[in-house]
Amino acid sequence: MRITLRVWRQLGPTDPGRLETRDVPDVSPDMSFLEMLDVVNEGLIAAGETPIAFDHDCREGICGACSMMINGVPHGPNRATTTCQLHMRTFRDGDTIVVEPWRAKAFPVVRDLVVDRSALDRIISAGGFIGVSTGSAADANATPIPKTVADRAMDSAQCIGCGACVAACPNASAMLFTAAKVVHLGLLPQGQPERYRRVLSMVRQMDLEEFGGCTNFGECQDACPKEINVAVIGRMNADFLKASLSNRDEAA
């Protein structure tokens, strides 16, 4: 098959950036979306040019580093996919592909397709994680946890950070992933002890990392490749609610 590339070119953060149209033919349905780029910048190297710039890692759908807009969709036109996952079999010959990065003002464009996400990293540090000792590994099945709750923490805990929810919200909002931090670890019982400080301490850092607000379009969980549900949201709301009304000090 033969298809046209649009792609989004920037050689830096103040770089204006373009869109470049690439001619790409003899492209197998087999390969994947990652794969179709690396024949693009092979050709390009080989012509003596400046690949294209984008992350990826592990290419299973497990990292989520292989973030990027294609046709004005996060990882694509599949659901529950992630870039890497996405097949040239998805589109059909002749067709022209639109690829730009995330835009946010919180992910600052770093080259081409690659983006500086370390704003979400800056909010797992805020909080996302258990700090208090909890000794050595214990048995499986020594603090017994229902099944359903177990079901929960690790529907949260499947979020890959890819930042397909922010790029998707009109707001570019990080409310659903950081919802699916607080929440996989506010569910257990691990996760008690530093439950309200930890909702209180990521969610000033989301705003200080300057996302925009959540508004309940949901386009965040339609664009989560691990299919992370809105209702984690509400679960970290009534948390904030309860932490900042009875700790108002450390709230402020």
Contents of the next structure:
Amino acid sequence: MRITLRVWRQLGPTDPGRLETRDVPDVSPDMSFLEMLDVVNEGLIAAGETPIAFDHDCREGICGACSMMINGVPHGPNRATTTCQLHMRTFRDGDTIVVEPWRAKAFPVVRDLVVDRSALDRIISAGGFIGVSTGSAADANATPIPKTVADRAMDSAQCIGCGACVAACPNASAMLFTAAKVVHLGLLPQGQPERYRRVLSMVRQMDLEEFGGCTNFGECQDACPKEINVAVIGRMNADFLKASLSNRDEAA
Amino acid sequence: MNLRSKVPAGPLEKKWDQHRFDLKLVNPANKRKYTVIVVGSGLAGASAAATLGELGYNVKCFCFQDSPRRAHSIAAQGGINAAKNYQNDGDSIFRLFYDTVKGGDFRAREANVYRLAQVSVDIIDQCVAQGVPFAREYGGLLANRSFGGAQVSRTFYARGQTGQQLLLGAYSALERQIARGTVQMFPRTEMLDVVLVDGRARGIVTRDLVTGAVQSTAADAVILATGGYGNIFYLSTNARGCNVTATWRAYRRGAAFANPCFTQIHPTCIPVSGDYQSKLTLMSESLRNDGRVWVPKARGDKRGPAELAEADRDYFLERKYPSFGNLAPRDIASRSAKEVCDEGRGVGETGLGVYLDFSDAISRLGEETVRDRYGNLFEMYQRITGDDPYRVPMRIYPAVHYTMGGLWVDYNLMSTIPGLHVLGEANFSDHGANRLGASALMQGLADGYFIIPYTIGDYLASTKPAKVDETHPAFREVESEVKGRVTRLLSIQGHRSVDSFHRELGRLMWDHCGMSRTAAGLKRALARIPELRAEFWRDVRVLGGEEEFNQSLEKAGRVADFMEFAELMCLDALHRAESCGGHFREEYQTPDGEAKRNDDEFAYVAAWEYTGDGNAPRLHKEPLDFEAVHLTQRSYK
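Could you drop in the structure for the form predicted in complex with its partner chain? We only have the form predicted alone so far.
Now the complete complex, all chains and molecules, led by this one.
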């Protein structure tokens, strides 16, 4: 296969950046998208040009490092697929593919396709946990949890923190990310004591990081490589409302 | 060099309890006066950093990823073992201990393994309390599955993403401590050396991967939880960033490196498909619970799997190991697959593959149940290969997955450098010559949650380290060495990319120090590695600058260290003139092709000491005494 790559190059946060066009003549349909970029980079190095910077690590769809807008869609056209799991057989010979970084105010560009997503860590830090110190736990089977509840918690807990939901959202909102954690912990009996305090502080942090608000576009759900359902946002909103109105946790 | 294991006296099952009582404590008010560095934020690093933060220590945690949540523990699929005996199927702490020592082919330290089995039960409690959504039965209690090398069901799991859920649990505990200010997190920061003052580990030198700034951090103790070195083979199931740099740099400063040749080849990975390939993807061992492994009986039979009748198929694991069948331990399953492929019975275009077939399981359990158990794994397989495993058997082949070797540590998880502790895959201690499935997660969390929090207190309380800060000349010296290496890599401006060197090194190691090894092959590798290393330092091309985000430079530093480490690995493999676990020397096998140990000469841990560039490393031996377990030839028949 032969493709034309239009790829975003940007030296750092203050550089305006630009799209650069590359002809990629030797693409195998069995390559992953990142392996295609590896090949492009090898070519650039051979020509004495700086390779394209992009985040990646596990290359099996779970670490959440890879983060590219491919033809305007986070992680490219395939459902439930991260960039590293996207294979070139998805594209056709002669295609032009546009690759850009995640775009959001809360995700400043570090270089080329690499952005700073530490805002997501700070949302977790604000309350995305169950406050149980090591050594204080009861026997694991002491509290039975219905299978359906555990399964639903797991559906939300699968979030890989890649930020595709933010990149997909016209408002650059982090609601799906935040709600996935709120719902995962809020469904479980262990998560109840901090349930309302958690939602208030995580949402507050989300706002502080300058993520936008949710206006129910639902783009996030389609972009999510783990298929987290927008229904979690409704559930989080319900918890948030309850927490705000009832002042259940004074400290929050 | 002193290899005192510090294993406490007394009966096996009392050692840890007694030791915990004997360990000195740090007064709660004094803990915040101690600074502890944790390098790595995987299961071992994140759990250690969080727990030490909870205890009140002043913790500084470093990772090279953009977030601590991305450490490669996240990719572990199948599960975590624990001796809960919830299934009432005969499990016990002793049985988990026994299975682990036997699975490791009797090359692990008994006392450490016993302790691991003891704390395994606490790990599950801790994780459930953190909100890890383990799989459950309809009655609401935890579900278990079986894993290789065991005849009981003791593996807890969260679909095929157990590592992810456990890591996110540890990460959330870590983030909680970051919010409380007890842990300071340094993402995108790579440790490039350890700093010793008066013979003790007192800090590290790091490079900020965004700005390129080389900086020092001082502390009272240093913990390395930096994972394994499987990426030396270039192609492995490790994440692309996994590397040996932290442990290798510690080795060069005096930490003994133990059993570097003990590497694990995982039997169930997606086979290689092309030269551009950048990594191999694991298919969880849990698949062997319900999948049957087979190849055609006849050599060169190119018919598709559907055309091959039962009589034309060889279910070779079931045939050779009737009692463990498809759940034979990893080393044995991998070698058996290699064997049938070497005989010309491999499947797929390259002939380097065997089938993992779910058709029986689907007709027995129904597609829904199979989807429930393995759905995400099946999807992943289909995304990568384009084949649907519900319809056609998966094709799998062994790939490098885990490294049992690592820095030598005593019972307190301290290396031969006082104050330098090593946790998780980065140390050598618990898995001997072969790790059982679902035991890596157990060990990482055991070390981080339940062992280091006790033992580091003892180190600090008994040594009362003197005040040292970053202005100490030792830091200046190491910083300038680190900067010198960085500058040198950038100044070569040769012709070949870092990846091309890495690929060549990986190929060499796979051919000669991979699934099976010979003295002749290892000697060839030992002759070639120094040449390749010299070529690297003469001809590598690293573009870009020093003080900027430069991924080629990051890779170059890691590959440079792999180039040195490769030699130690081969040397260790050559010296160990026996086969055990994952270390298979063709010269030493039983008549039916199984690994043949030599307990008289090799029942020891090989700990290598650095003696300067160009000098042969010095071998130290920690003898392994087995009191509770009787040394036998492993049999899974």
